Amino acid sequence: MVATIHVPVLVREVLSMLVVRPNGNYLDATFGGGGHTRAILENISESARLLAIDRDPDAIERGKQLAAEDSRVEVVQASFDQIADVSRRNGFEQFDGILFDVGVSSDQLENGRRGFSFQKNGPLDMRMDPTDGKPASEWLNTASVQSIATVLRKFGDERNARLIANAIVRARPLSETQELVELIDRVCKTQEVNKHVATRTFQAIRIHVNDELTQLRQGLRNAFELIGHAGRIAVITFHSLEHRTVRRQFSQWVDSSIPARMPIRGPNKGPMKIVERGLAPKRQETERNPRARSAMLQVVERVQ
C-alpha cells in the first residue's frame, strides 16, 4: 500500500456546514485518505461517534490505523448501497451529518497498480474494490464497439467516442493503461487546452466499471433514511454528471413551490431545505491543490 498523499478539499466549508452538533453521530461515506474524517474528529466532542466507510481496501487499511488511535471511530468496508445496513449493524440508527466526497482520490490516481491514471502505467483495472467485479481490461476486451462508444459518450462526453471505440476493438487485447493512452493519442488529432487527450475516456471507463452514478443515487437515498432532524447531508462532486445527480436528488427532496430562478423562495414542501447549492473552492485552495479546481460542495438539511 502506498503512502497517503490525498489532500481533502473544501475542509473548512464542510466543517462549518456539516458539524451542527459537536456531541452527535457522523458518517464519512468516502474515507479515502482520511482528511475529512480527521478534520471532523477535531471538531466533535469526546462523546461523539463517527462511522467511516469506503469501497477501497487500501482506504480501509488507512482507516483502521486511525480507528486504533481514536475510539470514537468505526471503519467498515462498504459501498454506498450498503450504507443503511452497515450503519445499523454498527449501532448507528441516525446521523447528525453525512459526508460524501465522490469520485477517485489522489491516492488511487498516484498508485499505478490501480489503473486509474493515464499518467502512470499499470494494469487496466480501475475498480474501487479490486476484489469485486470485472477490471476495465476485461470489459474493454469483450465489449462491442457500440457499447464502448456509448459509455465514452454518456460518462465522458467524449466527442471522438466512436473513433476511440473502433481503435480499442482493433487493438485488442489491451492490458495496461499506457496501451490505452497511446491508442487514444494516435486516433485523436485535436486536443483540448489544459486537458489530457485521455481524460474523458479514463473518466468514462472508471464510472462504468464502478457503476458510480447508480451507487451515488443509492447512497443519497440511504443517507435520507439515516439523517436525523436538523441533520445535514454534504456532497463534494468533481464533474458535471455527479453535480447534476446530486442537484436533481436535492431538488426532489426540497420541492420548493417557487421556481429556482426566482429571486425569492417559497416555503419548502419537502423534508429538506437547501443549505448550499454549489460552492467551489477559493482560488487559494486551487493554487495549493490543482485537483480541487473542479470540486463543488452541495448541502441539504432535514427539516421534517
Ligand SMILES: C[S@@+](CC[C@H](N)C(=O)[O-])C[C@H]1O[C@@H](n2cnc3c(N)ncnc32)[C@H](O)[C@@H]1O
The other form holds:
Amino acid sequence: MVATIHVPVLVREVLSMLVVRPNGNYLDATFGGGGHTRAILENISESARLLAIDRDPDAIERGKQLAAEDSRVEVVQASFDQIADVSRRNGFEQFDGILFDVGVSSDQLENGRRGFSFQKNGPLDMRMDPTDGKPASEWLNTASVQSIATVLRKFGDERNARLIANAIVRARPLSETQELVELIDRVCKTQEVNKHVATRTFQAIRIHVNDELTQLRQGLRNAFELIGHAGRIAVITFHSLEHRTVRRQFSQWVDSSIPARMPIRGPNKGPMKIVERGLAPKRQETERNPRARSAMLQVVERVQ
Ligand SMILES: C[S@@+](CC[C@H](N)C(=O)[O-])C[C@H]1O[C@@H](n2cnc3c(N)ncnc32)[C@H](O)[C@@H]1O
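Please supply the corresponding structure for the form predicted together with the ligand (the preceding block corresponds to the form predicted on its own).
And the full complex, kicking off with our chain again.
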C-alpha cells in the first residue's frame, strides 16, 4: 500500500463548481494522493465514470489500488500532453468535468529520495516521472551560467539568480539537495521573511526539469478538445506563473464582455464562459493546511 500524506485543497469548492452532472464522465488530470478523485467519486452516481492520470509512478500505484476497489475508475500513467490519446484509448470521448491541481504533492515533497525538498537531503532529481528526461543534477552540472541564471529568474523570480548560478558552476559536480541548499545559503546574504533562502531556486529548477508551464498549456489545450457542452474545466494553481498561464488561456476562450457567474445574454463570441475567475481558500482551510495558502481556483464552462 502506497499511503498518501497529501491534503487536497479547495475540495468543497471544486465539487460545487465541477461536479454538475452526477452521471457524467470526469477527468482528474493530477491524481496525486487521490484526494480530489475520492471526493468526486463520493459525489457522482454508480453509472458515472472517472479517468485519473498522473505522470508520477508512485501516484499511479495509489490510483491502481483505488481502481481495484471502484469499477468506475480508470488510472493511467500519463502527462498533460498525452491526455487526448489516453482518453480516447480508454473509451472517454468527452468529459463533463476536468480537474487540474497542478504542481507537486506533499507525497513528492516529503520523500527525500525524489529531490524536491530543500528540507530533506536526497539526490538532486526533481522529476515527477523519474524515468523521463534528465535529473536536475545532470542539467545543473552541464548548463551554462547564463541558462541557469535565466531559469532561476524566469521560474523563481530569484533576485540573486546570477550569483547562485555562478556558485553552482564553481561547485560542480553537485549530486545532493543539501549541497545546493548550503551553496545558496552561503552566497545569499539577505533572506526574505517567512521564506527559506532556497525556496525560489528549488521551485525554478523543478519547473524547468518538468517543463511544467509548457505541460500546463498543452494540458489546457487538450482539455478544451475533450470538454463537452456545458462541461467545466477547473484548475488549481499555486504561484503567479501558473495563475497567469491559466488566466491567459481562459481569456482566449472567453468573450470578456460576459461577467463571471452571470448567465450569457445575447451572442457569445467565445466557446467558454468564466465560472470562477480566481478563488482563494477560506482562512479556516489555510490554518488547517498551510500548503493551501497560495492556492487559486479558476473555472470555465463550455457554452458553444
Ligand atoms: C498537487 S498534486 C495533486 C494532488 C491531488 N489533487 C490530490 O488530491 O491528492 C499534483 C500532481 O500532479 C502531477 N502532475 C503535475 N504535472 C503533471 C503533468 N504535466 N502531467 C501529469 N501529472 C502531473 C504530479 O505528479 C502530482 O502528483
